[in-house]
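This document opens with one chain alone, in structure tokens, the form predicted alone.
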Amino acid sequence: MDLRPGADSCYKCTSCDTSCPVAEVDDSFPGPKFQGPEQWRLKRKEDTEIDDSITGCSNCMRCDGACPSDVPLSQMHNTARGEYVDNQMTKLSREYLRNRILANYGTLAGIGSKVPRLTNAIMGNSLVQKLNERVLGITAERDFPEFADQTFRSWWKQRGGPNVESDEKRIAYFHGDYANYNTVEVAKALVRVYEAFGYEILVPDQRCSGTPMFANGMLDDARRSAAVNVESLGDAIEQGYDVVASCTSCSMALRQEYPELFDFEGTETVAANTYDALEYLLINENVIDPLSEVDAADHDIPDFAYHAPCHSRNQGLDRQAVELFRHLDGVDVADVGDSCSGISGTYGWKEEKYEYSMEIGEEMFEHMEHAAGETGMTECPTCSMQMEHGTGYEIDHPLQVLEAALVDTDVEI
């Protein structure tokens, strides 16, 4: 893919560099302007290699929103990182093996979730965590996310599929790996909330959205996953379903990164028919009126410290949860600011990036601790990990709050 023409749109204003959370804390990282347009200008010389600092980019994609000239910065970064991994990274190096494991979390999760309690006991052992750090470079500072006793897809099959049939209201749920293996209650909340609003739900075959693969330059792995997802979701769209995702990084991948990086037939159709789960409800349903009838105290709903993930901001969705839950009586939802959480998917799991990750997240931690609520809320599973890691708070997804307020209550929807 030749992105050199896009580099000519950059007039070096450095807005991307000043928005980059990694450049702010890591003096060795030259910033998105160098990683994007400057590197692509250098590539006009055919023998120029990719600078190895491209692996320092966390793929938060904040630079995309900061650029006044619409330079395709994250597309440049993803493409350059893929070229670097393919052509310059030693495939037997510890960094490559570690990054390949982190990028393909779903593969290992599929194995570990078959015996979740045993896997949780092993991965939660401090000696195993230290061994992972020494051998693979996966930080021992973080607790490995626990697997649920039952995966979402197993629960869905045992349940017998959808409880609601509709020819007019149909969604295909893209749950992603984490909601399938770890935060199953988020996926169940989506099902219960959408069925309460009369939607028929399809849970199509799917692979990882590719987000951790993009971030680690594993574009061949991402391409294989995307091919499965585009075909499966494309079939659902032909049957009248719209695609919704409960993770904003998943919806970001399907909407923006797939069309930027792949040319499968149907990619643009999937991108145009994909939505964040809360976004889709707010577009198509009157959520505010029934929510306004609820007293949070009657449902043990606490005050929240809300963090908008970077990939939510990139889709223009950063205010939707705060504005919606203002209509929920008795709840204070404090926006903890526009800083990055710092974990950026797999970035904060790398031993050499852990301290940078925590330094980036410090502003968010401070704002959370000054908020009235002592429960966090966010749409991103890895931001949720970072919020919990930095503050000790429990973290909810907005769909879980909607479930508590509207499902199995006396509220008329």
Second form
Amino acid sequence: MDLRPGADSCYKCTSCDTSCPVAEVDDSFPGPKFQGPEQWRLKRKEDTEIDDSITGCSNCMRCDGACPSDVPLSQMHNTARGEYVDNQMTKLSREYLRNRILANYGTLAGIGSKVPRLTNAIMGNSLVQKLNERVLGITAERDFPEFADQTFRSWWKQRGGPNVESDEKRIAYFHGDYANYNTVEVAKALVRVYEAFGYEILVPDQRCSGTPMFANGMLDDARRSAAVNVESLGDAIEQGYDVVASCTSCSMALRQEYPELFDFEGTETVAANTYDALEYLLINENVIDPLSEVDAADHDIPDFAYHAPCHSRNQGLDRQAVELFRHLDGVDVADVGDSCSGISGTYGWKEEKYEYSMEIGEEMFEHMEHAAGETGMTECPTCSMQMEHGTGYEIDHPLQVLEAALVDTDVEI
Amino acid sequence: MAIESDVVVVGGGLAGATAALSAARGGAHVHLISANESTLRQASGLIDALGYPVADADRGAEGGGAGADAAAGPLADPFAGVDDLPADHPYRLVGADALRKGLGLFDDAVGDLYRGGHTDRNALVATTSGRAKPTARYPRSMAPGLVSDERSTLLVGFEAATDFDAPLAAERLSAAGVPFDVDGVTVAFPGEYRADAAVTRLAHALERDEDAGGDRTTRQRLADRVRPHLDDDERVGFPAILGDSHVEEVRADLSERLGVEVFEVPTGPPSLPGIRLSDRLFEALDDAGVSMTTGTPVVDFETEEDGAGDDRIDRVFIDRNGARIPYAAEQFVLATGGLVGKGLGSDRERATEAVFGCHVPQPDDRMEWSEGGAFADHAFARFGVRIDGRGRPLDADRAPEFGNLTAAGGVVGGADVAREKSASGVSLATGLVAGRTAAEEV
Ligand SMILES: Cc1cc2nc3c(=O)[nH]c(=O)nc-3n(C[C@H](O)[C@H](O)[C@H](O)COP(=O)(O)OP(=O)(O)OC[C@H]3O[C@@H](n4cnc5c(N)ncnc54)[C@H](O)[C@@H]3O)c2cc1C
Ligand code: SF4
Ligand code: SF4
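What I would like now is the form predicted in complex with its partner chain, since the data block earlier showed the form predicted alone; can you produce it?
Whole complex next, starting from this chain.
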């Protein structure tokens, strides 16, 4: 892929550098302007190796949104990282092994979730955590996310699939690995909310969206996953379904990273027909009027400290939850500011990045503590981990709040 | 279906923010859509209204000497200069009163962050290049540095932040005849940072007063390094990187350590005062109940005919990675900026307005677009849509392009904002009117 024209449109304004959360705390990281346009210019001269600082980038993609000149920064980072891992990283190194494991969380989760209680017990064991840190470089400071007793897909199958049929209103749900194995209640909330609005739901075959793979330069793994997803979601779109994701990194991958990195047939069609779950509802349904009739106190809905994930910010979705829940009486949803949560998927799990991750998150933690209430809200499963880790709060997804307010209540939808 | 509101504002720079606030105050529910993060994050943070009378523009832009008299140099009172502007200048079209009210709206929105609202007169602010710039509003952190103040001054630059050569700036200010003694010195920024560290990184270190080694914090060390150069100086100016958002705290602390008042000098992009201003306006928009979508350009629109045979805009579409998302409203405001902000496009043939294709008057012959010389009267500097007194963009026959569209800021033609030093004022005046008109009609 030739990204040099993009490199040429950089006019060195350094907006990207000032928006980079990693450069702000990690003095060894040269920042996105170097990672992107400068590195691409250097590469014009043959034989230039990729600078190993590329592994310092967390793939938060904030630099993308900050560039006034539409330089494709994250595409450059992803491509460079892929090249670096392919050509310059020793496949036997501890770092490679660790990154490969983190990037392929879904495969491990698939095995672990077969025996959720046992896995939870083992992973929750502090000895195992110490061992992981020493042998693999996975920080012992964090608790592994617990596996749900039953995966979402198994619940869905047991339930017999959709409860609502419709020819006009049809969505194909991309749940991703996390809502399938861990936060199953988010996936169930999506089902209940969408069915309440009259949607027929399809749960198509799918693999990991690829987000953790891009972030670790495992582009071959990502390509394999993406091929399955594009084909399966493409079929669904052909049958009149729009694709909806509850995780903003998943929707980001399908919408932006796939077309930037791959060219399977149908990649563009999938990108153009994929939406975030809340976004899609707000475009197509009147959510505001029914929500305005609800009093949060009747449903034990608490106040929230809301954090917009970087990947939702990148899609221009950072305001939608705060603005929607303004219409819900009796609830204060405070935006905890525009900083990055610091975890960026797998970044904050790496032993050598853990401290940076917490330093980046500090501003968010502080704002959360100043906000009313002791419950957090976000769309991203790893931001949610970080919010919980830093404050001890319980964290909900906006769909869960909609579920509490609108489903099985006496509100007319 | 579509996302619905009363007023959709297209463009998130100063003009869009002003129009959105103005419409929200008029009682409308406003949705602000912007293709990129606010351009204010790049801007110096100074709010210029009218710095140079047009007739004297050439002399003014080159010389700009401090304390020069109004006829030869900067305008003392921007309002007094409005009547001398060309008849199709936006200030003439919307009126000096709109400028006054626009500045008032700004003062209200930014509160204690800014100074200058106590008077109609321009202030002169020293810049990093050693010029004295006439401006209507300036950040509070710059207030002790005004050129009209006669206290002797030390300017301090950092080895790391290279765009402020303090000794050179001091020399130039002296040469321009400022009414005080001024010296410049360059010191190393305390602590260990990479040579190309982002200015936000340094600002952050000052704000958090990070450990700078040897049991001293960043601010302690900085004061230690500046103190030996202080002589009899009564105030000290630093490049504007004194903290992210708690600049007053940083300034107070450094002032106390140095025993003299500390101020900021406006720098080029990226600019902390610009970032602070952008954050403050964002809060004001949020408080006013304005909805915002950022990072998504408006790429298309649909019209419908009103009863009288005129076109009205029914909805605009944003592009979100290939998905087209409709935003419907009663009224629309165009605030997409000029050639730089991408509101105006140009090919070899013509300059065009990029979103709605509004009429942009221009010479037929491209050769007439500019006359030689960097500060000469470039026709293209005045490019843009033409509006009526209520902010409606006009077609070639001087009739409103659409029944429900107003325009504001850099996309509006008729002003040479770089020469006049009027960029922000034009955005405030036209933004106020565009938002007001929109709100009146929902
Ligand atoms: C580096 C810099 C320094 C400055 N310094 C000063 C100064 O010292 N004094 C002063 O008075 N003023 C200064 N300004 C000018 C001031 O900040 C404003 O830029 C000016 O008032 C014009 O404002 P605007 O909102 O019309 O346009 P812009 O600031 O250009 O904003 C246009 C906005 O529209 C958005 N946009 C464009 N096309 C679309 C689309 N299709 N869909 C959605 N959104 C779109 C852009 O993303 C942008 O947010 C400076 C500006 C810059 C950039
Ligand atoms: S993706 Fe995030 S971490 Fe990486 S360079 Fe860009 S802003 Fe920095
Ligand atoms: S923000 Fe864009 S134009 Fe500015 S330095 Fe970064 S890549 Fe270059």
